[in-house]
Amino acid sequence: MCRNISLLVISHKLRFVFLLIFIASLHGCAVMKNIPWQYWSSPLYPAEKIERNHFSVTGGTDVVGRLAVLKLAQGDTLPDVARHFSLGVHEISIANPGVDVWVPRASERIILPLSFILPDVQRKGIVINLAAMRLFHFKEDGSKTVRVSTYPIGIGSEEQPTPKGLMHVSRKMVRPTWHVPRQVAQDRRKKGDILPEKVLPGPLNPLGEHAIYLESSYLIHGTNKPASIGLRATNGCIRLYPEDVKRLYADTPVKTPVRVINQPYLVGRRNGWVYLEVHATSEDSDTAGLEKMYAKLRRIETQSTRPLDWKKVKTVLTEARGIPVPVFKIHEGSEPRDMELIEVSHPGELYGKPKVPEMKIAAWYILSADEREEIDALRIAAMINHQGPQIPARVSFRNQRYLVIAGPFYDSHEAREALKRLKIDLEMEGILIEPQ
């Protein structure tokens, strides 16, 4: 079908525009040569049993969850693994520097950063830490134990950041209508995308199926672009995976307080150990936050009988991998057991992973890219597949070239709409292929 189609020319800059969004967000990419905890390679821990979201916290405990390791399978992408384990793309990427976001190597082992230091703030209602791109929902159970649920989030872009401060939930809605903000409409119009005044519920609605409205004009809502969770990609609202926002929606009454903070340096304790978690490199450091962190660590060392490992503190700051690291001096055999890595079994089918339908002769397609190297074509196909709603794409080998074919589309309108979205969202100039 594609033999006589002229080669598609896409500039290097445009071809990788979506990938650059990820690369730009991956700060602190110095590779740790050694994992600083023992690694359990056997037996495998069942993937479905590792806790991702819900924890119980008693007084004096600030660290929840466990770090894990997953052996990747052929065709896995980091966004798919992230969604299955309720992690953000940014979280899983900075925890695994040097791993290709879209085309990681099969059998490569990656860290699942499923351990978190709770924000240093009153444990009440919803707390959103912009630096960690995480939402924490605290609920008391009538005893000394506090239940906390945590979810990865997408937050406002640098141009339209999520505002900080204290707000409250004013109302909630299932299948909300999106009333397009004037500035958003103007920005999209400049790209050739004319948006209506409102978008009704459905696959094209960026609010998804659940919306939690705050007193301000901002929302906590779902999304039709799950690969954007863990990125600075919104117009200021807080965005969650559809399955996560559904649970948060059911668990959040009206008038719940919502506090938005920015804490890139987190210090916490668990079982007598002190941990440090960093979400900012030296290039984007928060001077006041950094000084507060050092003061807290010095105070802990003064009050404790154990010295801190200040060399390790510096390493954690330099690498900024977003993982809690024990910073007491560790002697052989004295490592904290609750921070040992456990290897989880591969779930077989990753939740929400895009499925590409079989090719049909009587269908429309789009030639999206023409590449010499297979890995480049696979990367572009993965990016297209993770658009929201999905644009199915695959790689086809023809005449010693790797072609990225989007489709099938069952009529010209559907194909032209996909062509338009590729241009607006990924800046790709595709070629329409009519049914043969």
The other form holds:
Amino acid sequence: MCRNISLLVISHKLRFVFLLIFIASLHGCAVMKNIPWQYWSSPLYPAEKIERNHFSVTGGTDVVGRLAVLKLAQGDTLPDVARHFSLGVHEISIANPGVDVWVPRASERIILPLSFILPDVQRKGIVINLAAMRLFHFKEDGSKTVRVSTYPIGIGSEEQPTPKGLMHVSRKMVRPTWHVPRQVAQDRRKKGDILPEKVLPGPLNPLGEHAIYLESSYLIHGTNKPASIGLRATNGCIRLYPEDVKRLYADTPVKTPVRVINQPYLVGRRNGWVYLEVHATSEDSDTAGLEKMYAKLRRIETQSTRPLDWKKVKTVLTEARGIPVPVFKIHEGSEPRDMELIEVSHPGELYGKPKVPEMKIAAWYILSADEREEIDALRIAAMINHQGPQIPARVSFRNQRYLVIAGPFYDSHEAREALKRLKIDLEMEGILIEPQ
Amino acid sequence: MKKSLLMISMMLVFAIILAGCATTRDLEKVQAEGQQTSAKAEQALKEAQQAKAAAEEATIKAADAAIRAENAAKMAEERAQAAEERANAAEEKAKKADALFERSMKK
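Given the form predicted on its own above, I would also like to look at the protein as it appears in the form predicted in complex with its partner chain.
Okay, now the whole complex, with that chain kicking things off.
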């Protein structure tokens, strides 16, 4: 009898375990649906060792880097992960559709799209592909190998797009002064913000610490708003993360050619494989580019002994996830090793992630939002934290409501300035909380 | 002759009496059977009435169940619609927040 009971208990336990495994596998499926490849390499790869920016390219190769996977930690946001791995916000979010940019689930696995197809253009100087929101800097070293450094960028808005064409670097400047363009001053005045004629170097200067001036009136510069890298938020200039522009600045002599192009459809080869990378473009549909892409693929198929997977080509075009995808027909076990996903270990602290100072009794605060749903409050707090310069903010739970509290501010002036910025930039009517 | 006629008559009377006795038993039997049949009929009628009542009750219950099922389906649909509306509203709110953030990233 005892035996029967114990067997029964074991059987129930086993059922429970199987049920848990089943649920866990379902959860895994839901998370992994973002990841288009099923083959993995183990074990975990150290985050600091994965190459983000600098690659060597030999003739016949158009694809650099490799895709990686990262398991998110509690409190991570996609802009923070993007900056740590030198990716733009747009790149990381289109590679991971359905993942909340500001409040992703902890333990969720996301793709780090660290593989790129080089644009179809002469590999010389700086090439900026607006569709990919990425800058490529080509350097010849006298051998058959070309070195390329690539960085994510922020570009001009739809109203003030970055102009295409060939330009040259005219001069460079460390700690530049920002001479406020008339249009920007007018726009800000309409919002109640009076800007001075020029902004000296410092945390309020949107050019950051380095500026590369082009022959036109446009610049390649740093930023005091790192979360804007990967957005169309400039007045036509090209923005880079402060750490990236510093390297580009050191690497770029005056007179370097700068070619600005828009190539949403990229076809590339590596180790006998053909890849397709597609970016959604806000510009009018690039019909000529699309036709060129089809012509190139057909030519490759004619010259090759292997057929192309046209169904996959269509899927890649529809999804437009900005990731190079192999488009030869793949038989089981014949996948290109270059596209094997590697899972990187979480670095623990993400570079540049905004820190929120501890609360202090003798400080000023701003009640910025009062939300019923925690996720809404967390999103607002994350957005406030990612302003440039940062406005620290946190979520506090009181009386069944989630309060977004900005601060601490050490004096009334600092608090009132933050209140003004919240109103002008984020249209938030905050309430000032005086020290106790 | 008279004697034989009397004999015959007596025999006839006797036969009739005998026959009459048989008829009474039969009658009693018939009466008993009739009562039994009536009882059966009554029982059958009762059962039929009960079955009818049960059928009616079942019909009412089925109708009630159908109404409740319909209401539950309606409620589920309303809940799903409300959840979808909430999800859409949340998505809309997130999109609006993202657009605001993007604007805040301008110089």
